[in-house]
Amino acid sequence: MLGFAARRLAQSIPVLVGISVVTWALMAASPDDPARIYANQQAVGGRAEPAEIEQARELLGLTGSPVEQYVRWARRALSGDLGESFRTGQPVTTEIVDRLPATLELAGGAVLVTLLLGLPLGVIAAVWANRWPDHVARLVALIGGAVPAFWLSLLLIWLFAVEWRWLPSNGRGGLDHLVLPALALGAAAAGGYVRLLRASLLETLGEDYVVAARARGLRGSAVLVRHALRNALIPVVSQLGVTVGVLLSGSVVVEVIFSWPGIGRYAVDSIARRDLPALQGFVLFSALVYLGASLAVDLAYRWLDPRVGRRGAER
């Protein structure tokens, strides 16, 4: 198992280093000059002089060729400093770590309402396949499906927190500010779950090691349990990689709904302002986020089915 994570560390080497390009590209490629916007925003009355801008371009390490900016860049960054917020002129690392519980707690939250919701209904649509049961269940699917997260977000709201008044409609305290946002994007992902898991548990379900197993007279729920679930999870593992990914880069429009002070709130405040140290922080972030996420799902296949790691060695 080591040896696997080693080599999928391995792989993305490369990808990091696309990556903190294109993000170091978003400044650079900005059609408003980042010494100016740092510059006026320090400046008394918001209009700095030019020696006050060429002052902030060094301080911005934004002198010399596009490579050397980029490499004094990727060194800082490497060490944890990603600059200073135009915004606030607090480190831009600070900024994202302090807002990172709030973040875990909503993604955690919404994680959790997504698979109570979407694997018994996707277990229940598989088992009764093409009965009543499995209507329901992917009709409930559909329409999940269908529902975006900002107007589900609006109607719980309205009919929790406005009409019975049973659950706050804002800002991160206790278990009842969670409810809400971390409902609104977890039934929203749910209904993919269900089809998804309906559809590869139906596969596994006709395969001849679980026909074998129901002829040596083993009880439906055990060959459901022992035999099917396990394969049939496979997939299932694939898209929650993908959905952990989303969730802990910012649910940003959950969260400006909410007032919720996770990460996507402050990517969102930062286009505002156009605090471009931030962006490049929020980015670079979600991408170290999306590459985590991937190597769990990794992991969780070669536990799942060892003959992964196999393959990948063979190649």
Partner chain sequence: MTVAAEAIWLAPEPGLRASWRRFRRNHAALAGLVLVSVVLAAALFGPSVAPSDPLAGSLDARHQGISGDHWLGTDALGRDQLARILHGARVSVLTAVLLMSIILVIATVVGVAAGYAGGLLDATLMRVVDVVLAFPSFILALAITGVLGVGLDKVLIALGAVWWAGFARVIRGQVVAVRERGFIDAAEASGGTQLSIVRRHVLPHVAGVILVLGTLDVGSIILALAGLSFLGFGQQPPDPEWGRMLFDAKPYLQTQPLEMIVPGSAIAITVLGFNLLGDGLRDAFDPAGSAR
The other form holds:
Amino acid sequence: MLGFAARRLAQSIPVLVGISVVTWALMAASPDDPARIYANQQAVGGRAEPAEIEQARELLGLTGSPVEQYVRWARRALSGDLGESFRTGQPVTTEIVDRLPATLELAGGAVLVTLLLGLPLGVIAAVWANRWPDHVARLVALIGGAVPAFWLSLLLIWLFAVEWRWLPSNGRGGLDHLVLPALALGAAAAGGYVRLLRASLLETLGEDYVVAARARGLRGSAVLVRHALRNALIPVVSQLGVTVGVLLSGSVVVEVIFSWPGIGRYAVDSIARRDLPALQGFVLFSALVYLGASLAVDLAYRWLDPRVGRRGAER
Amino acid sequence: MALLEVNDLTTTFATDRGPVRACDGVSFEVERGEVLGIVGESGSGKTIAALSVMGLVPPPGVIERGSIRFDGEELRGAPEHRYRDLRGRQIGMVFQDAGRALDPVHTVRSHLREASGRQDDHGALLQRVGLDADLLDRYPYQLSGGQRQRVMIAIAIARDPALIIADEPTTAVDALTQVALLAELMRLRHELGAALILVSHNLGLISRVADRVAVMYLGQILELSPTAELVREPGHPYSAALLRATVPLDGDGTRLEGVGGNPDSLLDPPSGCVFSRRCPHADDSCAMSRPALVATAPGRHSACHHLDRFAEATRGVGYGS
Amino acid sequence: MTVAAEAIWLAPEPGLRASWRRFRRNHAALAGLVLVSVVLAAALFGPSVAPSDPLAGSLDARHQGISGDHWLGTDALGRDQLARILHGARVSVLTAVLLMSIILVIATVVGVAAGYAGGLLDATLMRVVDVVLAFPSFILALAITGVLGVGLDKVLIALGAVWWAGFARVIRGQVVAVRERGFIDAAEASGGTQLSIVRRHVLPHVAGVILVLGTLDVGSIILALAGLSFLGFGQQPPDPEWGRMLFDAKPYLQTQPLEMIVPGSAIAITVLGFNLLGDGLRDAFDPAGSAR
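I've shown you the form predicted on its own. Could you give me the structure of the form predicted in complex with its partner chain?
What follows is the entire complex, opening with the chain shown before.
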């Protein structure tokens, strides 16, 4: 398992290099001169002198050939230095790392919501396929997939925070603060899992090993859980990595609406202020979390499916 | 009273293109300790007949008509929990492709634990089917085809059933392993004193071990006879054709022929006799009405309008006489 | 094939006519077709029949509910919501569909080039695809918008720059599959030019996949576009756009929920329609794989 993790990490190196190039290019290939943006923001009166702009260029490492610039940037990035925020002058890495737990908490809550909604509905849809529970589950999934997270956020705030005053709609705190944003973010992704698990379970329910399990006198529930569901979950798990990406994407608007102090809201503020290093940090960390999630999913996949990658034991 | 009595079993599947009768008025009995062979080409309904007995007809199939009595008890319409008590305990089933019928994410031990209901002694069960106990912690994909099929047999006999249903138990393995597996199955059946329904497309294989043979085509039994007599003197044109197409396991195979014509489809069954389109003896009356399965001699049954004419033409076609 | 499947196996009927028959019998797909037709008609013809000017507000008519004058009420500036929805559909739906078409063209060019040519070109293009797909799509689009600056045109460029990659990968896979079936080798042996081989033997095989994928994903483009506008980076005021309308309605959530229910419903219904239609097309073209 450890060997596999190491191999899988090594395979990610080309993609990591690609991620770093894209991240670097966000500043280096910006159509508006980043040095001018920075210098103007620093200058009294918002208008920098040419000398100040050149000074900023030096400071931001935007001199020399693109290759030199990239190597310089990448070397610093490897040591954890992503430059300073244009707005605050603080190291971007610190600012992101301070806000990352909030985003991870929100995304984690959303994954939980997705699975708690999606998996039971998926099982219900498959077990009662083409009967009314299936129709209801699929309708819920369809609507869930069509409602944008930012609208669902507003609806939830309106109902649960404004009308009924059950839950807070602002900021991060205890579990009660997490409920609404996690629900808004996670519900949309649940629809996909209903469909995926339904399809996957319908397939495994028709497999010979399920018929064979029934033929040896196993109870229906044991057949469903131990054999049909256990196998049907394998493709579901492989989808989780993609879902983390979807949830990271959706968390941007949800964080803005719920004033959630995570990296998504930080990114939106950075864009408004043209804070390019902060934006770079956001993109880089999002990609790293995404990559980490797909690595974790690959490991889980191997653990769930004994066949994967252990062909060597075959004789 | 026979151990299993199947009467007028009719199992239908609703498909996009209309209902398909996979079993159409199938009747047979299995005595205690008897070996009944069911032979037919793919699509003949032999597997669905076996699954119907187990109460495991896959959706959208339903048993439309008929009766299935096991040990005197009517099973058709029996509640699921009653079936559950029978499956594995009274009736064990061996599936045709153990590579598919064993759950890929569970070890051999886990399968045997479920099958036997015991927490230990699984090694002894493996040894009974001629496998090493150290295979217990293997996953199915880590076994050879023959080993997987033996595990399947171990599962079927784990609770000493009175009836074993084996659906093409040796089709997924090579010829040499086939012979060994069949011998193993027969030995175990003998030890247990269990009855066996052996389902296969291979009449040669069935004729070696079965006491009686039921010949199925398009969901119907066309002949049901003691094996020795069927092989010596087939009682139906289709049996004769199957016999001619069979490699005798101990013969030289020089007489091998095909059945002739393409197999009909359940979607578009011929009117009248289901074999009429391919039958060399068929005339207009065969397409008009369906012949009933009737007794033609003590213990022998056949469904053919022109048995007399056919009997003249094929006397001596069988082998083993 | 499982025991059960083998016993009653029936191959799905091939061919376009059979696909259409499967589609026609699928109520959900037909509902999707109706929804999409209605929404597209509203976007195309709605603005010319709209009851009033979407930009003209009146301070006397602020925050009105449903009435004979304003069927869907008015917003904070007293502008008619129905007129704004109809005009906004041009951006939120028509532009999204247009963008999806452009994305599909780019993805097809890349996918066919990579799958057909193979070798170094294939390897290079697919590494680029890998890198683009290494980012959560909306986040990369957001970042590109952040660099380019706000505005509808910038947002469209950003979405296009990100969204092609996934399609290109799938199309390439299809082309490679076609290639492996030997059609192309046979056509090359009989001396067709590369372009004609692509047109006659490759594109027909991938056209169905492209259509299905594109329809299935129009919904996510609409959501992404509305999301970026909601954040304030897309269509700039005062021009109407559904995501922006939601953003404008947010401060009045407590007292005027209608103002956010209207544009939100418009987005949800449109996305629902495209999703139903896409599902229906997929089931019609590929009944065996429709379980997935």
